[in-house]
Amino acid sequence: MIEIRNLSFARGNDLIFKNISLEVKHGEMMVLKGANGQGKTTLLSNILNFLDPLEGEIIYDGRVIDNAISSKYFLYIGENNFAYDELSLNDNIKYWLAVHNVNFSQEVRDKSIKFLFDELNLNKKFYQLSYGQKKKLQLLLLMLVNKPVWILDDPFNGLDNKTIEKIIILLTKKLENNGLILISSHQDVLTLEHKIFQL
């Protein structure tokens, strides 16, 4: 379970949010809603221990979240560039899995790629992909990295309806397996049960 207790965050003299408290249990999904600039990504960065809050605390399964807990239990997919442009897709995938300390079979990788892409040339360089293809490649991590908590920052942005439906299938399976999901999104595309927190 993730518990946020009276969390406040400021950037310089600007108070981004104040006294936020929420709770998400395993087997649940929470969607953070709010217009751009309301602090959704900042709140996720606090949870991931990328940023230190002004006040309050964030707990995961009874322990205050630090870098070790975040790295071990959380899979984060954000909006920022996450790959090396000049590397092939195959080399980027190998790099991501090494970072997450994952051993995988080529069969699992190929089945996962087929689920998301139907077909993909792994010898292509990352910069050769469209924005939507880059997003889909990033979401491949959901299928290849097994961590109990998924933290997804605007995961549906730039994706077509068919791909969104596939991602919803992955989210559904994660919840069925007692996973915990936190999503920030400004799109109303989710068709499965979830909590909403409005920023």
Second form
Amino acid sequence: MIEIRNLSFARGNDLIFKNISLEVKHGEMMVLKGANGQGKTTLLSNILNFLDPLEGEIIYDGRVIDNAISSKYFLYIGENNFAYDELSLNDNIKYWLAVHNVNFSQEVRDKSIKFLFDELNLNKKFYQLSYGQKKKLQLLLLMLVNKPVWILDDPFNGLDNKTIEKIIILLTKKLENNGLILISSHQDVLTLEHKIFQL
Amino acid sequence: MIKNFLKLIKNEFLLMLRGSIFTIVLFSLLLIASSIFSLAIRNITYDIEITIAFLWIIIFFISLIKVEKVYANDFSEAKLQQYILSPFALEIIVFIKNIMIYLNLIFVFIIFSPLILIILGVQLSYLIPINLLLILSLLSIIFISSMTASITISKNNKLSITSVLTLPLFVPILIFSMALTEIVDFQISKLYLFFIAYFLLNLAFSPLLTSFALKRLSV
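How about the form predicted together with the partner chain, since we already have the form predicted alone?
What follows is the whole complex; the chain from before opens it.
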């Protein structure tokens, strides 16, 4: 369970949010909503321990979140691309799975790629992909890296309806497996049961 | 874990190879700078220490530019976030990247070095000692540059100026490189141990400071 108690965050003299408290249990999904600049990404960054809050604490399964906890339990897909433009898709997949210390069989990897892309030339360079394809390649990590908590920043942005449906299938399976999901999103595309937190 | 660590090294090596064009461009600039230096002091009698000092200063700047270029690309916010969430400590990733930059620079320098020495008017008998000296000192230079780069690429531009605080760390390398030529005329000496000791000193705190700066200033 992720529990946030009286969290406040300031950047310089700007108070981004104040006294936020929320709770998400395993098997639940929470969607953070709010206009641009309300601090959705900043709140996610606080939960991931990328940023230090001004006040308050964030607890995961009874322990205050630190680097060790976030790297062991959290998988994060942000808005920006993290893959290397100059590497092929195949090399990018191998590289980022190695970074996350994941071993996979060729069969599992091919199945996952087939599920998300239908068809994909893995020898293409990352920069040759469209915006949506780049996003999908990053979302592939959701299928290959096994961590109990998914934190996704605007995951549906730039994706077509068919891909959104596939991502919803992944989210459903994650919740069935007692996973915990935190999403920030502008779009109301989620057909799944979820909690909403308005910033 | 070890299997993935080796995969990580292999892929970093691949990335390093793809960045070689930029290194070659930088060393081409070194050739041009060496030519201008030679022309500028062609009528003056000077010792080899002056040439070594010139070479080392240029190589320091080349290393700095190369490290900053690699860091700006490889530690962009989105990549850095993934590295922080990796089971491998950021310090280890910083270390691997630094070693790959080192291999890249040293390999290109060894290829270019005969031409550089000819342009600078240095006897080719000094080729092996100068390469050896650079192999030893470049390790420290890269690790010092990584600290500078981690501050320079930070989001907070006001902090960039503080990166010059790391520059004095380069001075001992310069002094000892020049001393080595003056005292023992490049003979194998205990002075070479200084570079190993200085590298070990840098190794002890540089990856820690670099990753601390990356985490605190760039995410």
